[in-house]
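Form predicted alone, single chain, as structure tokens, below.
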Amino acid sequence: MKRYVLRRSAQSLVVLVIVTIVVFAILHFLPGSPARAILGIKASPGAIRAFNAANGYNRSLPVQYVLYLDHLVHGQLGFSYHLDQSVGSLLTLDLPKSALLVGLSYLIALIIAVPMGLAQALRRNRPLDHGFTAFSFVGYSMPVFWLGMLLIIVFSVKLHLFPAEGPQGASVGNVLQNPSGLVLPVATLTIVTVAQFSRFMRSAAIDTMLQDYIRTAQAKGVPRRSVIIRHVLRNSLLPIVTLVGLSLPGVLSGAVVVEALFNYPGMGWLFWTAASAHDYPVLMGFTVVVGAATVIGNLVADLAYAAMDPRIRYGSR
């Protein structure tokens, strides 16, 4: 398990120094040159010179791509002219917002589709596995912004139940005060994770109660709700682990549609409000971050894989 654990970290390592070259060269090529993409088509020749002597970007590619390193490790990713405020204070302030939002959604979505999917499987082609696999299929397919549009006008708009918006304020704490706020945009994004999810267990759990060892244990004699327990479930959950190990990309970057259809200020909403202010150096911090977090997203699954099925890490070698 130690040399598996290794050689992933290794070769994750190696992912990450790839995206930050892929970001790095992208703003190298960007229009004109990052002084004047940041700056503006109307800066003058001062200016421009000014900010490239201010940010080392006069030195050689290759010195560039060092001072680049230097401060990420440094945690130093760029400044937003746009909103005067470095880009990772602004990720800071931003990032546990949205890690609310969208773990709150996955958490829901865990606790209904694991139990949903396992008795989809346990009563396959029946009524109750015909009505699940609708409900997936309708929830799956349905555009994100079109199902918060719907619950909007169902329970804010017809009944007045919840806020169209989702709660505002600058930390966590200020957005807890709202809970109601956070209603709708949580089951929009828990829906559409339900029916993704219930469709993987119900699929995982099909194959597992296909296989000699659950056979085996029922002609031992053990009581039906151990094997479903003991090795259904348990065996069933290896592609769940996997989707919440990808997962952590979604967490930490938030739902963009979702954020600003509902007006919430996470991750996802400062990704759309620099992208329409062509905020360059707030799109490339968020590029870093969303891409370490791909990267060590799929090293924990890979791990946590390893660690619930011993034939992936001898089976690598």
Contents of the next structure:
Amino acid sequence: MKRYVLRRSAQSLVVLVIVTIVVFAILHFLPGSPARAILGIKASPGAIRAFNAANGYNRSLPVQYVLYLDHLVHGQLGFSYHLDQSVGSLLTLDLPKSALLVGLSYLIALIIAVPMGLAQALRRNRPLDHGFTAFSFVGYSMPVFWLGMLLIIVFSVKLHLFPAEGPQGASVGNVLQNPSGLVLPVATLTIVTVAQFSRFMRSAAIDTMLQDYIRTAQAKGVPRRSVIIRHVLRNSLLPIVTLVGLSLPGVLSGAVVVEALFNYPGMGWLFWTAASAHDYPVLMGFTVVVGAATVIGNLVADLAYAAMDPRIRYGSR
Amino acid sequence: MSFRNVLEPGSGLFDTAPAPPSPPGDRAPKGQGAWRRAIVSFTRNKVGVVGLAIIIVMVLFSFLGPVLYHTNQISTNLFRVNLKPGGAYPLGTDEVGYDVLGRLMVAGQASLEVGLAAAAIAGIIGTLWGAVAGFVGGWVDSAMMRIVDGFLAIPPLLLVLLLAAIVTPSVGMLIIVLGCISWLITARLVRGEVLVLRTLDYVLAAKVFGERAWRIVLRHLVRNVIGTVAVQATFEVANAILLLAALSFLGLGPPPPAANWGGMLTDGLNYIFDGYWWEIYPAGVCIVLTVVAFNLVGDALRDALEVRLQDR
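Moving from the form predicted alone to the form predicted together with its partner chain:
Every chain and every other molecule in the complex is listed next, the one we just looked at coming first.
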């Protein structure tokens, strides 16, 4: 186990470094320079040289990268000249709100998708399975913002049940004061997520049901109910942990769209406005943070998986 | 959005039996016969055929439609905005007076072109990347695959938004941008297959006979992973169409007078409260139908080619 943890952690570290290289490279290839962006178009060449020297922009690329890494490690994600705030402070303000949106959607999606996928696997190729399958196919074939629009039309415009705009406010507390505003954004993200997760769960459960130990359990005369709960469900949940980790980037993509649609003041909304305003430091900072979160999330999921299932540790590779 | 592709076997739509985990040695021989069998097997899959039919209808609608149904999709007409369907406008007009039915056709061209071309680019990059990584092995393999992991950790939409903020979002540019971020899963799948293929006798024989490495990769390895690549490419078409829609919604799609289905939907967003349904539903239905169709065909293709999609 120790070796597995070490190897897997080393791998993640490498991936993390690659994420920073990708972001650094994009940052470098951007048109214009930070000096121009800050000092303005009228700045003299001398002033620009001085700025570049002061900030290390005149050094060689590898040195600049190391400087960039050094800043990152110390939590300095960059400075948004557009919003006149450090990216770090912007993120500390907005990240919790996105975490709330995504976390709630994930949780509800899992609560719905796990039983749904399991039921599909147990009733394979029956009407129930086909119905849920059709639902998930349409679910992830829908543009997320269109799904949101449809929910707005039905629940805000026609039925007047929930507001069409997400809750506003600077902090999570403000957002939570207006729970009815959260309903439609969370529902939108939940529906697309359920569509994915229930497929994962269905195929995981189908794979599990073909295993020898299930047949053994049935042959021993274990009641169907406990075969399903103790053997099928428990063993199918393991791969789900990894897949749920892997799907985080996809769900975050959805969150950007949902936040833009419902005007929800989270990280995704910040990213979107930054993209429209060509506010690169924010884009970069956000991308690095999300990339790091994904890498670490996957690492944790894999380690948890290995801790729960010895076959992973001693198995392949 | 895009992560349905890490689905494991048994995830086919109406599959009757999961593909048995066949040992690498005894795959069905690939050749003329194998392809014919695959075609027969595909045509027996009703759902796949329906998907294919929808795609054909959509392609005809978008590319042949404008030939039969002439509309002006370049200049706006502000005297005829937001007209109800009927009379000269079967699906009404939009906020600047474009005929919605005609616009759906033109928009479909862009959406389909971007989807198909981006998937093709992604297929080529992913195949070569995965084949080289798997064939060379060692630290080169590790390095190449960690790069893939690194890109996979960044949400696709963020990457596209970043790139689209840098380049001018013309259709051609978006094809390249989407193609350049959609090859990751393909690369993983191909590498996995190549790791197995390179130990097979005929590849060893080619090596022993002194065949050049790039020839082995192209002739023996790439040929044998085409099935996997085709299946994955089908899913990538669907993903690219959705990503293009999301980009347009976020304001970074191709600017007017260019049109795509996602852009039309975004314009319709302004009329949610006015009940102009013809500006909200038709384009959405087109996207959903097309994306579902590509996913159905991908699933059917996977079953027909007996490809096992595994991401590691």
